[in-house]
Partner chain sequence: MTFLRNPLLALTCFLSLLLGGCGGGSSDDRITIGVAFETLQTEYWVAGFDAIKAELEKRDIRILEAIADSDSNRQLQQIKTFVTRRVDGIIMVPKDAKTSIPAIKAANEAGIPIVLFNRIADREGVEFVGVQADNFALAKATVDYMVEKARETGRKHKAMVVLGDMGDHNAIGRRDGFFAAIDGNEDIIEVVARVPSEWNQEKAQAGVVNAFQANPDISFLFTSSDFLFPSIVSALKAADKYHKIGEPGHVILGGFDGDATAWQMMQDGYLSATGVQDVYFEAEASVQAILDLLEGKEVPELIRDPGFVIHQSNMEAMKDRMWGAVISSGN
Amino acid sequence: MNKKLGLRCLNNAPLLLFATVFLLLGLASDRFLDWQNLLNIGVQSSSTAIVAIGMTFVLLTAGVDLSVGGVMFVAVAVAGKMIYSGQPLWLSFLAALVVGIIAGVINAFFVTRMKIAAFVVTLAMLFFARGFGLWFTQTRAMNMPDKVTAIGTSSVLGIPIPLLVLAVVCIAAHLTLSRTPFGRQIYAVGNNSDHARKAGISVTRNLFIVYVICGACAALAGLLALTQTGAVSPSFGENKEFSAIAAAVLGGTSLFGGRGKILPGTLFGAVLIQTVENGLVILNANPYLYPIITSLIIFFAILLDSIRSRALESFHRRPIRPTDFQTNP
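Go ahead and give me the chain we just looked at alone, the form predicted on its own.
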């Protein structure tokens, strides 16, 4: 009974932590509980949440994608250049999504066909994308016209567009993982790829698709961030890969694959990270503390996943009784 209670607390740790942080920040500052501030937290977390959703697909297969920050940068750099050259907004945004998909395809090719470790492939893609983006923009910031930022500040039926986009992506990803054969296959691959292959599941195809999904989510997250910041800077998307991993793991996704969910898991993780950052700003905390707090969140997320994995393994382990070794004379 105690084990079940402890396991339940571990599985609901993101929700408990979110409630604790929310309560403490609410007590520390009245401005935190202001409706407009809470809405801002949701809008500002939309970009991190979407890239974390893509990361969740990859983590479920026991992989990782460290390139998402660089992909975000190069995708919006391409979109920004096209907008400056007078291309239609829809075409520029579409080009950014294509860039994200291409990056995902390249990652997937080397991981699935060349059998190179995902950590190595995506780390190389991170540096390549960042370098290519800096060369492409000549390390110059590009301020976007008002029509771009208008998207980030507009609402439909009183709901900000970034939140609507996030809702669509969340629901689509949740239904894909929970209601489709593809989703069940992803969990099977993450639990044990050899058993999944013996069961007739195409491990290569599923791995290929999840990296493409992650690349597309990174590009979409970059576009959402662009509509809010209104500029493409040389530091755009930096360290987003760590925030995405932390958000997914805080939401219950295992680094070892086979366990995790989008709702409320990854979404809660992303909102939690943004809530902490927002609280630090409201409390006028020292800006030098921000990366320290972020690093602690990442460490806590990894520690929590390790504890949760050991607890699950212990809970499902069959106790050995002396009678198990008794044989008939």
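Since the structure is predicted, the reported quantities are computational estimates derived from the model, not experimental observations. Positions refer to the first chain, counted from 1. Basically, rigid core = biggest C-alpha set you can superpose within 1.5 Å across the two forms. Compared with the form predicted in complex with the partner chain:
- When the rigid core is held fixed, the Cα atom of N40 travels less than 2 angstroms between these two forms.
- Relative to the superposed core, L263 undergoes a Cα shift smaller than 2 Å between these two forms.
- A62 shows a C-alpha shift below 2 Å between these two forms [criterion: core-superposed Cα displacement of 2 Å].
Compare with the form predicted on its own: the form predicted in complex with the partner chain:
Chain alone follows, minus partners and molecules.
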């Protein structure tokens, strides 16, 4: 019984950590648990969470996409230019998504067809996208008209639009991974691509699709961030790749592939990071404490994950000899 409880706790370690942080911050400030503040945390997490969802798909295949920050920037730069030139919002946003998909296709092509390491390809794409974006914008910030920020601050039935978008993406990604053959194949590819290939799974096709999903998610996340910040600045999306990887790993996704979930995993990872930053501002904490506390929580989460992995491994390990061999030969 105790073992089962322990196993359940370990399986839900990200959720327990999240609940603990939430409780502590709630005790420290009554403003923290205010409904509006909870909505703020959700809205502020939405962009990172969507990038992290795309990243989770890639990480599950034992790959990595370091280009997401650059793709975010170039996608919103294209959208921003179009909005500036008087194009309708829907068309500008659609163009941004197409840019994200194209970046994903290029990454996928080099990873799957040219067999270049994902790390190298996506790092090159990061620099290319950022350089292209800087050239395209001439390093000039573009301040968006109010109709753009109105999207980020509007609600439908009391739920902010960024949260609704996040919910749709989360549910779609979760169902894709947990209920479709494609989702199962992603886990299989991440666990062992050779075995997956021998089992008749098209590894190339699956890898191709995950990089395209990641590119599309990066562009969508960029648009969500744009509706909140109201500006395309040259540093847009900078270091987002690290936040996305941190959120996925905090949520229990393995960097070695084959293990991880969108719900609650990656979503809680993204929300946890934002919760900590939100709580520190609410408490008017010393600015020097922010990176220390955030990194301690990330370290603690990864430590928990490591303990969990080892415990689960030993729990599921089959004994070579039956344990009752001595007593009942």
